[in-house]
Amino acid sequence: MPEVIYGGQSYECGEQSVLDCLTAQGVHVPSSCRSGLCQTCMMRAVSGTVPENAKAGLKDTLAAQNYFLSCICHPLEDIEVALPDAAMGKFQAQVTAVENLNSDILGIKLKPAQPFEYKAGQFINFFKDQTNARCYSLASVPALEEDLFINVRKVPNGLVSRWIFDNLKAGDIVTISGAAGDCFYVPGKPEQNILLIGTGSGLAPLYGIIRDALRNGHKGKISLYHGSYNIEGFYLVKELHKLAQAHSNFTYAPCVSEGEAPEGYARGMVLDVALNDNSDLSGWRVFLCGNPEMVKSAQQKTFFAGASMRDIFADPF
């Protein structure tokens, strides 16, 4: 009979669901509906294969990371499982470069000391010390570059960002977590149009997602709208224009919300500009990153514009 391995212990599952098997042994697994609807009981398969129906209703990005619903998972073979928050370990990494992307954002490259799996657009925790850490999204693409690339925005009186700006230098050894998050590109629908909207350093995950999609030969439209109060807030502009020149299906629109917009820049709030250009998002995939208020509003407005909630991915920070 199939066995479920959790926390180093093996439990005979029989015909039970993974959830029932574990709870019968006194293992606490968060759950609610127990019918595959609420997704409270989501777990991750560390090894082994779970039946496809155990992933029903999950976003493609979660299924791609081996997440499943334990209440409706009846394994056909031995599987090792973990709770979602157990997936992130700690790793040592060397800082290989620190550069000013603009006056408020640093670009930091990191070389992990051991093999590091991630998807462009996911995030890591960056530790200042044992107890203080902040999340930063990955702008790098594992198939395109060896080093991780994160963008750190200077936060007034920020405990971690201030330390990074004042102290971090190439050669330093730092501690990071494993990658997590479901804001990344999943191949399989190459003709689907993609809308990406970001503010400030919310460009970081979008930059990785765009390059990963293009690397995978995505054919649908890929439209990026990046918002800032003024032109000094933009960065990676040359790199994005170069991508637009090389790929006819990719367009880049930097949006200035205050003051005059020079030639090549759109004038207005980034969400307004994006939806004015793309009023019907039926069938589109949407990525939203950056200012939490913008992201919350964009989730609602892009849904009302026709995008399915399954195809809207958000990373507010």
Second form
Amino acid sequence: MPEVIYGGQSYECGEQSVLDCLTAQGVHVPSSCRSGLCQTCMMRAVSGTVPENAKAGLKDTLAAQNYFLSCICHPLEDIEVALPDAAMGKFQAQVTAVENLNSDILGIKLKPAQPFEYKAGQFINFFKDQTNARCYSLASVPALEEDLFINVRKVPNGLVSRWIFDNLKAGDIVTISGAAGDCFYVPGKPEQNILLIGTGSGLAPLYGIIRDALRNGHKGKISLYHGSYNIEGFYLVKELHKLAQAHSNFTYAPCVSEGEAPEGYARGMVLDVALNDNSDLSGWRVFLCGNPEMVKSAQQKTFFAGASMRDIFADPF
Amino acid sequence: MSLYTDIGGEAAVNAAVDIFYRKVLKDDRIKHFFDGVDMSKQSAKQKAFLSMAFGGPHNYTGEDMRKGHAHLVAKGLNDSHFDAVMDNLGATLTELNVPGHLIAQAAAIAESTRKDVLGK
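Alright, leaving the form predicted alone aside, put up the form predicted together with the partner chain.
Shown next: the complete complex, the earlier chain at its head.
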């Protein structure tokens, strides 16, 4: 009989669902419809294989991380499970490089002390000390580079970012969390068009996602729109132009929202420019990162433009 | 044959959810109730609602409906808003070319939740 392992305890599951098994033992798992639809009871398999039907209706990025719906999961083998917001774990990492990407954004490379699993575009928590941490998205691609790469924007009076700008140097040992988030590329549907819209350091996850998609041989259009107030705000410009030269399906459009837009730059708010160029997003996959107001507005506008809610991935930072 | 099978099962729910949710978010009568909600999570809830209206699997009780909408009732949710949702449900099914007699059955199921949703 399969057992369900949760919080270090083993429970006999029998024919029951994982949700019923845990609930019967007094474990609190939030649930609502109990029919595999509302996704309230979502859990993650830490080890063991979950039957495919227990992932029905989940976003591809959640299924890829072994999330499943506990109310319709009848395991066939022992599985270890955790709630989705369970601690992401902590890791030590060494800073291997600190460089100015522009006057407001630092590029930091980190080498974790132990094997570190992640997908390009997910985020980590970066700890200043025991209690203060901030989320930063991963711009690196595990298959392409050994070090993690994050982009830190200087936030006025920002506790963690100011500490990073003032103190961090190559050689330092820092604490980070494991990677989380569902803003990443899932291989498959290689012909699907992809729209990516980001502002400021919201470019970081998009830079990872784009290179991951290209590495996987993605064939559909990959269209990146990066927004900034002025041209000083852009970074990784040379790298992105190079990628566009090497891959005919990738296009890069830097958009300036205030002041003059020199040749090669679009003039306007990044979301408006992107939607003006792509008014019908039916069947598209969409990634949105950066300013929370832009991301919120973009979620709705890209949905109204035809993208399915299942295909819209967003990180509001 | 059950309504759920006739209407097309899970594939029908998947086809309907984006269309329905777009209509709801564009509807001036009710869109303000969705300000600030997580669109991705809300979409899963819309899917559960449609599955129920289509006669499909669900375990929602009247009590769940009351609890789940109590905060909206406190913000003024009333019959006119429920009517708006019913309109959007009908329009979605019409757009998907669902036959009229099946739309009527789905509408009747949705209608049966009115009192609980509105906390009456």
